[in-house]
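A lone chain, given as C-alpha cells: the form predicted alone.
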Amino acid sequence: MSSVVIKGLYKKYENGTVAVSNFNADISPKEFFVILGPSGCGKSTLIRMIAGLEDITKGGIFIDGTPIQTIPPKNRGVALVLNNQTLYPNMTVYENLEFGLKLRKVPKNEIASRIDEVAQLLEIGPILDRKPAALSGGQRCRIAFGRAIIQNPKVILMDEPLANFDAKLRATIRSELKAVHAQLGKTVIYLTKDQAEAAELGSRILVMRNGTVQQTGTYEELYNSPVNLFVAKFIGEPQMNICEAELFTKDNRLWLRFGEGFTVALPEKASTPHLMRYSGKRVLMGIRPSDISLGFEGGDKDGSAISMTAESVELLGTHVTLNLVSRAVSLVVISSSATKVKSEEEVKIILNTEKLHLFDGDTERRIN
C-alpha cells in the first residue's frame, strides 16, 4: 500500500537519445496504474529506472515520500515482472518461488508459509512440483507473478507481461490479475500498448508518447475528452475519424466546412468567444465511429446530415462497420443498422455534433 511519485524524470543516453523527458506521475497506494503507449515510447526505460536497472539523468522517484534513485535495486521494495516470464527451467515451481527468498536468507519456515499463501492466492498448489516445461502459458504467467508478490514488495512493476499470449488467454489472465490485485491491495504499475488491457485493468491510465506524458485519467476521460490529437487517435477502436476542416461563422453561429463542400452546424452552445477566435482558420475535426448515425435511424439534427457513398460494409460481431468515401473525406461508422446498406449505395449520415472533437490545426491540442 505505497504511493509512487515521479517528478521531472529525464533520461538521456550517451549517444544523445532522449528516452524519457519531463515525466511526472502521482500514483496512489493500492492503485492499478497503467502506462499505455506505442512501442518505443519509453515505457520500458521508465520502469527500469523505477526498478533501478537504468540510471536517471535528472528528476526523482519517491516511494512513500522517500527518494529511491540512490537506493540499490534490491532494497527499493519493488518487484519486476517482464514479458517473457523467464523461469529457471531446471527448477520446480516451488523452487522457482523460493529462490529469491533463499538468496535473502529468509528462514525456511517463513519461506514455506509465504509459498503456501501465494499458492492459495494464485491457485497453483497442484503444480508446485512441476517444472516450467510442463506448464501452460497461463500457468507460467501466474508463477512469474507469484515470484514477484512472494517478495512482499511495496510496488509491483509489470512490463507487458501478456504481450506474447493470444487474445483469448490475455483476456483470461487479465481477469485473474484484476481479481488478485483486489485481494492483495498492492500498488501496481503496469505497462502495455494494448488499450483493451488498459481499459480493463487500469484505475487510471497514463498515455505516453516519445518519452513524455500526454494525458492521465480514467479510460472514459481519455476516450471522451482527449487533450490532443494523439490521445484521440490512440484511444478507441476503431480509431476516431479525423479530417481537416475550417470553422466559419454564419448567422452568428459556428459551422464546420470539410472535404469538398460538406458543412455542418455546431451546437449553439459551441459558439463561445474562445472557439469564435478560430473562425476562418484550419482545424482538425474528429468524431467517433459510434457518434455517427444513419439517416433512417433518426431525423436530421440541426444541419448535421450529409450524404456519402458506402465503399464497404463489414460485419464484426453484433455490429457492422461501414466505410464511407465522398468528396475527399473518408469516414468509418459503427451501427447495427448498417446491414441495410449495400456497397456503392448513397447513404445519408448524421453527425452527432455534440460529440465532435476539434483540434488546433498547428499544435493538435484540443480546442473545444
Contents of the next structure:
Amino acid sequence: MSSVVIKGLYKKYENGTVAVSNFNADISPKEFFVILGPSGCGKSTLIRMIAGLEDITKGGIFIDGTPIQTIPPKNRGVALVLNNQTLYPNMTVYENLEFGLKLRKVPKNEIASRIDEVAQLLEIGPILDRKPAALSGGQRCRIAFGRAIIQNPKVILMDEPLANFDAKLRATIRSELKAVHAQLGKTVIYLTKDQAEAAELGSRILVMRNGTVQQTGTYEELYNSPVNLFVAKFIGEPQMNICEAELFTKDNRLWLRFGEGFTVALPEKASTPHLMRYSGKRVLMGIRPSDISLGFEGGDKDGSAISMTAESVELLGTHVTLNLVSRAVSLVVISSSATKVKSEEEVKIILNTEKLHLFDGDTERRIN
Ligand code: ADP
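Alongside the form predicted alone that was just displayed, please also present the structure of the form predicted in complex with adenosine-5'-diphosphate.
Full complex below, order starting with the chain above.
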C-alpha cells in the first residue's frame, strides 16, 4: 500500500538517446497504474529506473515520500516481473518461489507460510511440486507473479508480462490478474502496448510517447477527451477517423469544411469564443467509427448527413465495419444496422457532431 511519485524524471543514455524526459506521475497506494505506449517510447527505461537497474540522469522517484535513488535496488521494496522471465528449469515451482527468500535468509517456517499464502491466492497449490517444463504458459506466468508477490514488496512493477501469449490466454490471465490485485491490494505499475489490457486493468492509464507523458486518466477520459492527436489515435479500436478540415463561420455558428465539398455544422454550444478564434484555420477533425450512424430521414439542414460509397464491408459477429470513400475523404464506420450494405453501394451517414474531436492543425493539441 505505497504511493509512488515521479518528478521531472529524465534519462539520457551514454550514446545520447534521451529515453525519458520531464516525466511526472503521482501513483496512489493500491492503484493498478498502467503505462501505455508504443515500442521504444521509454517504458522499460522508466521501470528500470524505479527498480534501480538504471541510473537516473535527473529528477526524482519517491516511494511513500522517500527518495529512492540512493537506496540499493534490493532494499527499495520493489519487485519486477518481466515478459520473458524464465523460471529455473531444474527447480520445482516450490523451489522457484522460495529461492529469493532463501537468498535473503528468511527463516524456513516463514518461507513455508508465505508460499502457502501465495499458493492459495494464485491457486497453484496442486502444481507446487512440478518443474517448469510441465507447466502451461499461463501457469508459468502465475508463478512469475508469485515470485514477485512472495517478497512482500511495496510496489510491483510489471513489464509487458503477457506480451508473449496469444490473445485468448492474455484475456484469461488479465482477468485473473485483476482478481488477484483486488485481493492483494498492492500498488502495481504495469507496462503495456496493448490498450485492451490497459482498459481492463488500469484504474488510471498514462499514455507515453517519445519518453514523455501525453495524458493520464481513466480509459473513459482518454477515450472521450484525448488531449492531442496522438492519444486520440492511440486509444480506441478501430482507430478514430481523422481528416483535414477548415473551420468557418456562417450565421454566427461554426462549420467544418472537409474533403471535396463536404460541410457540417457544429452544435450551437460548440461555437465557443475559444473555438471561434480558429475560424478560417486548418484543423484536424476526428470522429470515432462508432460515432457515425447510418441512414437519415428528413432534412439535412446542418449537413451532418452525408452520402458516401462503401469501398469495403466486413462483417464481424453482429457488427459491420464499413470503409467509406468519397470526394477525398475516407471514413471507417462500425454499425450493427449495416449488415445488408454491399460493397460499392452508396450509403448515407450522420456524423454525431456532439462527439467531434478537433485538433489544432499545427500543434495537434485538442481545441474543443
Ligand atoms: P520501451 O520499453 O517503451 O520499448 P525502452 O525504454 O526500451 O522503450 O527504450 C526507449 C529508448 O531508449 C529507445 O530508443 C531505445 O532504443 C533506447 N535505449 C534503451 N536501452 C538503451 C541503452 N541501454 N542504451 C542506449 N539506448 C537505449
